[in-house]
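First comes one chain, alone, set out as structure tokens in the form predicted on its own.
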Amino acid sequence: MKASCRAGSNIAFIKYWGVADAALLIPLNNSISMTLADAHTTTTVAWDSSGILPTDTIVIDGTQLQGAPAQRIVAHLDRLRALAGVSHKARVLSKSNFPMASGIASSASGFAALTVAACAALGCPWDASQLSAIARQASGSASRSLFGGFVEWERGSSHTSSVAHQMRAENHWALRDVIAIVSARAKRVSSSSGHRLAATSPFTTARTLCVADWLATVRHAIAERNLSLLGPILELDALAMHGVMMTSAPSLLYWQPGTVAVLHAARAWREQDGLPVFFTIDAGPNVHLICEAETAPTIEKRLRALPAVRQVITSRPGPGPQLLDEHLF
């Protein structure tokens, strides 16, 4: 009863920040991603139905989990085994190929990775569909990993219709995701805690209101694959959806001073060079700069020539995921 799975984490270009539901994690708005098939989370499940592991094992990036550091994994195979009608104890091991907790959507391929591979060496039969609802309740943007390309989240309003579905496959647009890694420190506020936070902003209802429209052009966008329609709404949701954080009680101050400096150098290298480049924020310090494929070197050249950016990590889009024929243990 063991199963491997390779899933992309994604970028998002509208972003989801805060519940309308918070035990079934149903978001305020639709959401819409790319996922990256170069910062990814390989994860090999097994389950002991012999019963010989008193508890669930759990090791992530060589790290043992244990008490609270575990509980939200283990609050996930809860409900796996509920779900399958099992009671067997998990060993779980699990590696990123980039920061984790750092604002690169770790949660969404590490828990988009884990709920594949746990269904599979359960032998569960469900589909896409189905395990983006399941890994939706353990990360709001793991539901997006369980499809590759250019995806869309449906907010929906119950647990089955809050699914995400692919909008373009992977091979649509070539895309680039050039990531500045101006910290690679787990953020102090999870981003699970930060969405229970939003709704004391007073910028969550505007920052809402205005989605729809965004969605839609973002929508449009892709399907002409027209970055310059594209990137002014990344960069407006992105610093809508960080000044609902900053107004949040407490506020959220994810941004360095790195933050900054690469937001200004990407803003002087379009608006002053002509590069089409374009900037997004998740929940950390550090800064997506979406491109197309022939831009990309050139951005990453520049990035690294900046003092702050400690790392540059260039994706691609990706696919879903990915069950493997090797195993980690």
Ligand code: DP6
Second form
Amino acid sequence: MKASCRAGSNIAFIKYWGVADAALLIPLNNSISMTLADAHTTTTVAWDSSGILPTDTIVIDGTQLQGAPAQRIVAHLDRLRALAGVSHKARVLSKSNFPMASGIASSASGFAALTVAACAALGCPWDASQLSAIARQASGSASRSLFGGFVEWERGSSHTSSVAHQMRAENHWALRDVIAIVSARAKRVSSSSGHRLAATSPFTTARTLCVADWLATVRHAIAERNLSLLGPILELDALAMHGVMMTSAPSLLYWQPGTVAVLHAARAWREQDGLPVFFTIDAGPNVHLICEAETAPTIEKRLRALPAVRQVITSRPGPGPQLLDEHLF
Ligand code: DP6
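Moving on from the form predicted on its own, please list the structure of the form predicted together with this ligand.
Expanding to the full complex; the earlier chain stays at the top.
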């Protein structure tokens, strides 16, 4: 009744922003991401079949969650209990090796690790695609962290068809995500609330129309390992998504001065110094610089020299969730 799992976060090249079905968490568009090897969450779940545990106990990065913050995780445990036909309460302990809620998708790795560990501890025979659908209901981006390497989440039209699949394994392309942390504070508006606001932006329709073409280009760029094809689309969709965020009602402005400083620096390094590097940004102030392995040390060094940058984390493409023999308790 106990299992542990490590799952990587992921960085989206084509973003998920906005829902077609808020209850099922079916997105407006397909999204494509790279699973990260070096930004991950480890979670141990133990189900209490003795009935002694009165409530679920959830400890994340050393803090026991109470009330609303615990609710999202309890809701996911409820979903898993309903699917498995059990009523046991669970003890959950989880830790991530990167700052949470700051534009590195901790919910992606967190809910992927929780789903895999919890299902393994229950002995459920579900495959990665079924687990992807289950994780999606807790956090959309978690559906993609069920797979390693380069991953596409099909929008689909039902619970079972809105799932991710692997496009290419992690060893297909030695890309790096060099993450510039300009603020490690938790964001004020969660992605979950932001998705519902996307419908209020006049730019959502335009972005959704463009995404079909961008997806085709990104699929091709990944297959061909072509960064000069991937990079401009990466930047375009990040800016389009933040355009949607900024023009929704209420307006969401995740950028900080440090965000803009890194964007200008990255463009100058590319346009003036010829470094093949491109940016993307999730729902937070931190900037992800995507480049090939050989360029990463130069980018890291230059980022560390910028006053706005507090920390630099570099990640390789990573595998899908791994069940672990060692537990956190
Ligand atoms: C901007 O709904 O997966 O990272 O609310 O934190 O679970 P949480 O996030 P999620 O939205 C992620 C949005 C995004 C873009 C993306 O990863 O596709």
